[in-house]
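Here's a solo chain for you in structure tokens, the form predicted on its own.
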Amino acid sequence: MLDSFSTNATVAKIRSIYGSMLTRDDFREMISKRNVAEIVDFLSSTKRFAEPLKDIDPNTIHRGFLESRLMRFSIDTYLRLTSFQGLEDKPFYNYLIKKIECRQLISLVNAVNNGLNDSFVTSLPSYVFKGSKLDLIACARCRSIPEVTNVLKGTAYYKVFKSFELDENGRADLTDAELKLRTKYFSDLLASIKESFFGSEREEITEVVRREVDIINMINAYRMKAYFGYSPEEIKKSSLPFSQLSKRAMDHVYESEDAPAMLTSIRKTVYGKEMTDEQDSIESGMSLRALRYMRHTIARSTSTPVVLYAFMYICETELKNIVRVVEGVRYDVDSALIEKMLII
């Protein structure tokens, strides 16, 4: 059993790293740069990213390598934090590795469906092998979904792949595959929380995870309604079966007559109350709400799993923002538009 000292020490360490994260002014400075090399040079001068970029030549690095290097740094940070006080012994603390595995398997299904196995292998960043026991190289050599399924025998993903319905060409439905894999990820995550924690700590981390699922479901529901005209039944069937809000509240969103009505319903929830008319997409508004919640969580919580989960969520958002800036500068997008795309 971990004592309060170890918990406090880990939380303090996380907050120390959190204090070095990029600010709005840092991102504005990045946006003002003329090219990717200048952005990398700036990042390497910050306390936050001096270490992972110390041996990098800014003039030769490309966007994909930069993203991979920073993602690996994020995972290394995560692994250091979980090993700092021996936290990795609890099932919950492997969640980030499982999240990466889930994403890679979704990409693999798409690659196998379209005969792009070779490009999947060559695009695999080195960080995906950190802590994962999956043989993704062996999976990528497969030329069909049944072959991948066979390779996954003995792993936690075998039953999921076995459940895929294939069309006449042997392709799995990517939307269905993604839903089943993400459902497994969150189901396993919530089960590990139940196994690893008790009392108020279990309740707190469960709420943080379920809030994240709510936001994912609302964003996806809006996309399905606005862009594809999905019915309420289709939306419900395509949503992750976990929620912090009541079923009645979520059904009220899903059963909206059209996209504007759904947006109105979302604005009435705890997740949409801070959305403004200036935000040009539901993704930016909801993502900003989630980011603020995670920041508030780090400030108020004394629970290691809660603070760690919130911190890693913020790290992922920070990385997405860096990629947006790099892409914007690379393609000479107006600086005001780049800043508008950031979640900060």
Contents of the next structure:
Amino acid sequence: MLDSFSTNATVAKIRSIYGSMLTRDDFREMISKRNVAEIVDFLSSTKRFAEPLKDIDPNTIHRGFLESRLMRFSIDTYLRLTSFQGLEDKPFYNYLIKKIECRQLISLVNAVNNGLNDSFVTSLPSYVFKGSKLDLIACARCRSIPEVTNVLKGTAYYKVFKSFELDENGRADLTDAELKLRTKYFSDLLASIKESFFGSEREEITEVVRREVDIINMINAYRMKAYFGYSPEEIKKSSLPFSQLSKRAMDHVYESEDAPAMLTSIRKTVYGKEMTDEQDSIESGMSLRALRYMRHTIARSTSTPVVLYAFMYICETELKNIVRVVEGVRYDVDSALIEKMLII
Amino acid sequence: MAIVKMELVSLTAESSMLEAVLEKCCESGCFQMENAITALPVSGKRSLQLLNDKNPYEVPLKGLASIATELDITLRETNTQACKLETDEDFNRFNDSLENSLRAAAVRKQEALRIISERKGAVKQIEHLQGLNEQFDRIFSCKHVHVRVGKLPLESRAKLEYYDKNFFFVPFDTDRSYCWGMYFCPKESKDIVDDIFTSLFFEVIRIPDFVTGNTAEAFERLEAEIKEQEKVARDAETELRCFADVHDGDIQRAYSKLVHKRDIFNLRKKVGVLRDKVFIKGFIPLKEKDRFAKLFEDLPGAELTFMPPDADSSCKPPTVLKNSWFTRPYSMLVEMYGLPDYTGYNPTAFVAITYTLLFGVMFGDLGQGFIIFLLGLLIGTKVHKQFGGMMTRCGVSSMIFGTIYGSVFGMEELLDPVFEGIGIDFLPLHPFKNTTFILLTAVAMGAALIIISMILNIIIGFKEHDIERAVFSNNGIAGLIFYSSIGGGLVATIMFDVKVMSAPFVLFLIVIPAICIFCRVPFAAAVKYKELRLSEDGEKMTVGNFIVENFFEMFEYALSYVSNTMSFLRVGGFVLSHAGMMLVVTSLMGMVGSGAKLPVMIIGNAFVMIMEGMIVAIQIIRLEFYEIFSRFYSGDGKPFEPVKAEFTTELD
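What's the form predicted in complex with its partner chain like, now that we've got the form predicted on its own?
Entire complex below, previous chain first.
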């Protein structure tokens, strides 16, 4: 308990940054801009992004670089917050780097399978080099999954890569690889929570993580059902083995007869509250629900890991929204449509 | 203590006289202009329309302001009598003549500044290429080698090692975000390598043609050019300054006149026009009627018609508070909350009395009150008249209550011999010896103020023929009986042991008023429309909804009676807190040597006066606005803003 109180300053700091995040009006203003340069100019005039964009020339910046810059700022904010009261020593607080590693490895498997190593390197966010111990450049040079596995020897991912099902050309099944890597990430995360926290704080952060997993599982289940016609058994097999909802409730969703029935089942759960008929995809409603839950968590919780986790989730959503606006304005998409795509 | 009577003025004149009429309106300083028409004209009919002309003075005004900026002239308000310019064309011609005379020097200066800025930009870019000792033209004229100069994000630099293509990158300089350098590759691999660098967000820098030689030589040449152009700019500047000195007076006069004309023209937006006649309407204070009429006597064709302020239902008369010398400073607080309606009640006197009284009670100290009084006199004359006025009145009140408490700069026993000498034994009223009395008196004072507020609400309600407000509301007769009966009953029973809470008392003075408040809407509708309605605006409401809604409202009213009364406990609380803080100061004085006593006393008193004085002042505002105003006052009046042409240097 004393430990929790001692990090109250971090919570206060997070809430203060949270208060400076972009609002709906800010996004509307961005949408009304005529080009990317004007958006960058606007962003650099906001309190939130003035610092990362201060020496950027809005007229020459590439939108990919902008995205990378803002993502890096997000990671830097995270690192600053965790080092503010020396939290980085606890295993849990390394979760963001592991999350990024996991994403990059999934992307690497896809790149190696399809010979897209160059584009993998291009899209590789440079902030990974800062926090991760993986040699992703060496991985990118590999032409097959066994080669990658060899490079990863001595890291936590070696065993996972070793367990991939490979075809005769050394290619891995991407769905299987993604599931295994994500399972590894979430199980490590939950284990680190168990190790780092106690009592109600542990319960609270576990619930937040499990709820995030539930949303991922439901979106995937719906996609598998609607676009690929997977059977309930196949869906269950492809889902992450963690859940905040009861097994019965999740099974009820997985065992839906068809996509509309699954949508109805999801709507009946706590995650389906924000889903409306106007939304284009299941992601919009579910992401909105997740966002609101995280916002609520920031407002109500006093636990540092919980607030930090929720805050980083919101930062990620904010960044996704910025990217959507930038892409929308770049490709001259109708303003109303861009706004509809935002998760606010 | 009321609201200044207004008169509605309707003014008709020939269109050609419009400018002169508007001038007179501004000159009067007491005319609040209203839109001549409020409803859209009926289609197909030729009717009164608002003048919506584009202001012709805007363009010359902006032009003149830009000339003044170019000449570095600080614009100030000037007498315009000597200015012969009248129409917008005159002003445009004046601007053109100025521009023509200064064009040559201005163009020279701008061109020099442009070159300086361009060269400085080039210097900034080349600064990052300091490590390059080769001629720029030699590098770029290579036959088989493709070269690009630019900046690579630091994030992308780590990725370069991945590529084993035939190129190499030469870094020159690194800042917080970028690595500056150039890359070389064979011309035949140019496309691939360019793509790679583009994907790494490499930003190419175009070296301008005027940059020749190697970096050092280019630097030298650019610096020399910058110096040369700076001299050109300086010479042009001197020429412009001489020009400004000669024409300063003319420009100042023309600008002031233009601002005035622009503002007068802007008033046309509210003027109605029909054929060759213009129509203006607005309000003036009744006492200014004769002076206003006299102003227009020498304007042929201008006709004034005076009417009562409510003659035109489309415009609401503005409110000017009429206050006595004692209450005038407190109008600041009333204006802060919102002015009363023209036909409403001016609460300034009530605020003045209660504010002064409460301040004295909460901050009673003869010595400190005297200091506040003196400060009030000083602030009133030098800084803010109204604020100073409030301070003097509060200071006097503080002195009176300080005498009652026997407190002089925190010394609570100083006045004891005086009272003994006069033979008054119930004074001074030392706060710490009479804690219960002070707290109960504070609550009683609060209850009295709430009852007075309710009585005011009842009077206003009857004046406005609002039966619900006057009779049935929680602040009407029903609320007053309910609140007074419960309060009086409890006091009589608990404090004086008089059993007044008999069944008829409860039934007639508590239950029936409560029912009236609960059913205020249907009861008021029964009186007003002779029919029973559950909602005032005819909105459909079921009995169930009505009961639920009013149950919660009743609950809120009951809670507000208790909380508003208890809120006045703070008055007693501050009496004790003031005495407590001064006790700390006197204790500190006792702890230090005799030489330090006076400084401790001065600093301690100053601290208490500033901190507690401010808190008390704010707390009373809170009590006035929340506990008192909320019962009878709605600040929805319109401020009185007479038309005027004001000098400004800020343009849209």
